[in-house]
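Just the one chain here, the form predicted alone, laid out as structure tokens.
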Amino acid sequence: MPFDTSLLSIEMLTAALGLAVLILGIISPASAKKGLGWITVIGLLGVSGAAIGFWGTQGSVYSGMYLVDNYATFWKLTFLVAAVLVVLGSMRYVDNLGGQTEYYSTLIFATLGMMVMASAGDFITLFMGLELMTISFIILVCFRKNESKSVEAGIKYILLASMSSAVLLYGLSLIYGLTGSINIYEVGRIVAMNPVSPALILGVVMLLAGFGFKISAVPFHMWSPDVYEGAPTPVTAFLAVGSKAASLAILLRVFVAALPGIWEHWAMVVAILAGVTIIVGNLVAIPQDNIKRLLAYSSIAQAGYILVGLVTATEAGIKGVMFYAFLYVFATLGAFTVATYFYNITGSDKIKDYAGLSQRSPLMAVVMLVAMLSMAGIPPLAGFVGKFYLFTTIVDNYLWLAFIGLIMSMVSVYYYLRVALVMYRDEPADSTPIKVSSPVAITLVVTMLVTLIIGVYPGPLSEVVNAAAHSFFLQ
């Protein structure tokens, strides 16, 4: 069956960019490889421009196998923005570490996998995108191959990711066996017309377990702290935002589009999962003395907040998830970029070593503070608006979950401000100023400004996610 290849142009451009960076890295001399970071940034910005041109396009490839709509386009832009910021924030780190060719090309292919997931219209496409993303991240997690922690993190990630993928695939197989279709929207129509069977419920449970691993929801979060700590910090940042956002994109597509007919069977389970994830993530973050482990448990709690939007399975809930996921990218990347650069200068991830950071680098300290307060939901920062959108969707029927979110947000303020106190109150052991390189400074300033601007003026982003959420239901 012929199809319009232009609908796949964003993905083809991304794949071409990844291959181009790989080939350039192979044929160029070692002295020129430091320029690969800027080539990657320019290329990703070009792909982002092409993606913006797709806004308003509605179509599909091979009878719904691959979907192009505002919903998918929004997520693709989110992944591309995250990739650009990660590359900018990690140039100095990667230049010191070496392996620029492999790092940048693999990061691009991970982004491509996320794009495929966002547009997946059937189970096979979903799984192909998921595995492309996962395999790319496995390579990136153990990128520091001479360090035992990085290798250990890579081994843990590949074992647990393989197990979760197997569980997810088995759940998809059960649903296919019961419905006779792999098309997500066709599955939704068949499920709505037939009685619920135990096998279908088992399939849904397996889907929740598989996706729960990908977004680090409790009790499927056990891999996050160790992998986040052992992986190179820029990879940890991309894993925390990109992988989670892609998994949320397809999680919404599967549950809201394929399983709306049995909403009453999985809504309460998701609500409990969200509540437990919020509680565990915030409470276990309190005693952490390593900034990467603290941010890992914080990201687990953030996954719980985002899951709140799935509970109602409405357009408003999808809007809340997309709005919060977008601003979460900037807050998290701001914090992780500071952690990356600080480690690059000092070789330490210990919170106590951040003492006096406000004196050594005021920019790094203020970005870390703004990012953490935004994740805590303090007004007028973007995190407050995001949590407001999420929890207004559940107040009527799940007031207890809203209370959990409110209480745990106050708890999170404690461990976030503990880092702020170390940066602003304590005297530094080494008072040498930290000079921030230009790419890192760009990343820090952009993440901070976006976090502030969205908090004060959320209207434009709100209109964009409204259009994206509405297009979700037009397939």
The other form holds:
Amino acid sequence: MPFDTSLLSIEMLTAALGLAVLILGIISPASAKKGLGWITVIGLLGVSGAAIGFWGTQGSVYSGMYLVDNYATFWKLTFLVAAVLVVLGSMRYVDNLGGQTEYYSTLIFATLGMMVMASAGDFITLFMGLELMTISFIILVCFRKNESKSVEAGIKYILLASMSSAVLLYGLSLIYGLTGSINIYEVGRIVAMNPVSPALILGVVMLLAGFGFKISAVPFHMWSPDVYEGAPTPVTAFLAVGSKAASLAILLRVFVAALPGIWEHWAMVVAILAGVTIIVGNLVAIPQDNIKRLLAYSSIAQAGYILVGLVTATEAGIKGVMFYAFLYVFATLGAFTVATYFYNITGSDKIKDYAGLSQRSPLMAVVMLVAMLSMAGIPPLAGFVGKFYLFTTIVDNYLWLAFIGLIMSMVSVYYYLRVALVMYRDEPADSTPIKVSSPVAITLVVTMLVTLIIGVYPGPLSEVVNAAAHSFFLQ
Amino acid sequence: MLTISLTHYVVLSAILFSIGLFGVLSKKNAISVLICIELMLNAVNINLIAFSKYITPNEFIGQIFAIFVITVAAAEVGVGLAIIIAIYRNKLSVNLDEFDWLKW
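I have the form predicted alone already, so could you send the form predicted together with its partner chain?
Below is the entire complex, every chain and molecule, led by the chain shown above.
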């Protein structure tokens, strides 16, 4: 059977870009290294253009090992957009820090890992993508290698990440042993035909634990606040959006495509996991005084909302997850870019130092406000529409979960608005205006506009995710 | 005479995995924890190869998977040891209990 390797061209381009940045960084003089950020942005935008060209392509390479469908393409575009925004928002930060070559190329390889995950058709591809992403992120997390906090975050991340990978792999090996196949869709057919065995349930539980770690679902979330606080802020942003979105993409692929045959056995577990994650994430966010930890807990809560879409394992649920994940990327990146830039100027992550930000930099304050209100789900912002899609899938059978989501959304408004209050009401201790550099301003304006526009006019994105969710079941 | 069957391999792998998991959760030394993670990954490899031999004897899926696992584990340990060296320079210790700058 001839293989159509052109289906792999986006990944090849990304890999080539990562290597090119690495080589350019080595051969260019130190003064020219600031240009690497722009090369990365332009390269990633080019790859995104190629990825848009793949919209509507349906196919698989190497007998189902690597899938190309609208579902995968949508996720890839999400990752690429996130990577572009992160690079734009972090150029100045990295220039201050040094080591641009390694930073940009590792970031591109992390993106490549996510793209491989979104397209994974069997367990080997899944594992390779996951590890490419995870190892790249480990390197990025301890990028400030002379700073204790960053390295400590790195060691916590690598130990827990490799442990969770091992648990996940054990689950995968059990499922392989019980079905004799590692192809996700084939496993789905075999699982549906055979009776359920306890070993299969054990495998599913281990998968859920492994993926739950990656998306930081409670009770596997303990690493994320520490790592989010210790890592360099742009890395935290990318970790919060990219790593989580990619893990969700593969989580959906595995659970909805490979394990729908035993849906009744895992639906309740996922529902409880989602409920606990929403509750703990929102409640523990309340006392935080560090903006990165606050955003870390809020992102745990967001993971809980997104998990709700998995409970029913239907096309509507997948659509809700994709829609919400897309919005989540923009809202979170907006908030984290403000935090990155604020840290650059003031060297502080404390919420109380954000006092009077509205006077010092109205743009940063308003972006933070919009991002947080969107995450809290206040209409007419995008987060409201996203939560609406997610929770409509479960109101029929899991009303209690919808109830938890509703109440905890109200709770979340409290801690989000507390930040807004500090920014708008309090007088600044130091009232020098903060001048926002143009790449950062681009990121901030883009994230804010997307959040506003999708909130008011969700139609086009909704159609796109519909097509993507539909293609999921065609393989 | 006792013949070795699939069950033996799976039980061995389960025991190895449990020992590794216990070590990860109880050891204080970062390097010991890395070694215990390797134990867990090797338990997975035993599983994969045993399943490959007994369940799908005509295909080599499990073997190929195991090779990938070994390769990735090597990369992971490489990064892990580098980080341990970096933290040792900062803190002059590899004891996990002392890594407490970050608290929730």
